[in-house]
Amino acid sequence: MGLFQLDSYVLLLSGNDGLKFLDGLSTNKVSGTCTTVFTDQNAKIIDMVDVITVGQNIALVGHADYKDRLIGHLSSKILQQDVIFRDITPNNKVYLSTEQWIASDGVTVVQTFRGWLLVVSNTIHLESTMTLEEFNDYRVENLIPHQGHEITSNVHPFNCGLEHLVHESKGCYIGQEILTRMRSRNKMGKQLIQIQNPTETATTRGTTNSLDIRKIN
């Protein structure tokens, strides 16, 4: 079993309008625990976020370097909705397991397309069993994009392998018109692909293969 600690933030949303608020701002249908993408008016990525329902609250787990931009984005969109969020990153660590992990006290587990995501209280001690190189090889072999590599503010979800997180029949959200037009015209631009080494360019370099975002002829 491979366990890798992610550089993540954890936000906690409370209030009666939490899921509706998130659904109106992101690409996937948000009616409970899921993974979704927040995009700007040009359909470029703000962050890919795991939404986890925790009792009456909602945890948002994303990439640490993208936290401030996402918080600014969410804060500016709260109008009359019953939504309050706070940053609980200092109280938790986030890991990705390549195999099923059983939840326990202090460890919340959800299955995602990347593997099993673990949000772990700082009172629980876990250690990574994968090196960064092993984690990258796992991602390359399974065509899994990652923030700071494939998932950046320079691309839209179709570019970086997140097309499955763009709901085909969802209503209005920021960036929706552009993504719908791209999909309807089948003109989604560059695509995330796996390539054999050696290669001159790559978004993630693995031992044998690499990932890159390229124009597909």
Contents of the next structure:
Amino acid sequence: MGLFQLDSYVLLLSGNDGLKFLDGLSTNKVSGTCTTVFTDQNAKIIDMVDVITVGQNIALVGHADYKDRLIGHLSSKILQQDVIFRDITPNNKVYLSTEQWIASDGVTVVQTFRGWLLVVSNTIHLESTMTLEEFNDYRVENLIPHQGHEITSNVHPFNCGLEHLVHESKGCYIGQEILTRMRSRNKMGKQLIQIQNPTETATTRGTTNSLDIRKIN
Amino acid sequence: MDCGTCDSGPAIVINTPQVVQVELTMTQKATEMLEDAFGDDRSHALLVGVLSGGCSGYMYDLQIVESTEIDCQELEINGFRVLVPNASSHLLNGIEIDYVDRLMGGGFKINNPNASSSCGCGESFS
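Swap state to the form predicted in complex with the partner chain from the form predicted on its own:
Full complex below, order starting with the chain above.
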């Protein structure tokens, strides 16, 4: 396995209310570095985001195509809170390593359920060692959803393998009533599964197996 | 991560809603409850704000404060000083502050004509 460059954005939050602000609007308990999901009123996904505390600031790493939606969602919620966003995407590249990676100068590393996430300054040169096909095989074998494939605005977190990012007992956030009701009634709808090829409906097609979101009886 | 240049870089432009001159009302029951809370002391004020969060995206925030660093407009309602943050004035214009007297879910309640939906407990709205 190896290293794959993700198509990600990096937002930097500064201000005293950053973690509280993120905690009040996303599915996981945000009290430090973690992964969480922002959902809309129907509990459909806006983006899955890695939250990384960096000194007094907080970095948010999400999928590039979902950046505008997330900024639109969050910016309307900043009222009298002390929160400022900066887009530092142009200064950084984001990689996922399937093996442990040690942080170094200019390379911030956090372990996530997907692997080791690296936020790397543009001044440092790293080469992807995995092709897209190899990255997809890694995801399929480890049942790891990805934005644009399984993680889309058409599904809620339970559908696409992100149940572990929906905290069971935290307070209210947008979409919480729906997700809590689904969980308490054990009616979480379709689920992310691995299926053997060939398949017509795969959300991610792997070499021998694929990922799909299906109703499980 | 390269965030060494970010502090000098531009913040993402947030389309801040226009500040509106807030008008609000308070029911007789809410006034009575505030009289109980304040007594004869009118040096404090009722801060009526909005924070992000809650099931519907915004949560009401009621506080009794002596002063605040938040940029607010000050109103006088039924003899009480009421502070409304300018940042949330567009969400609070026209509200009615009520008090609901019941065992479960009782307390101050905001009736907000700007809210398109609110959650079951009544503390948050969108």
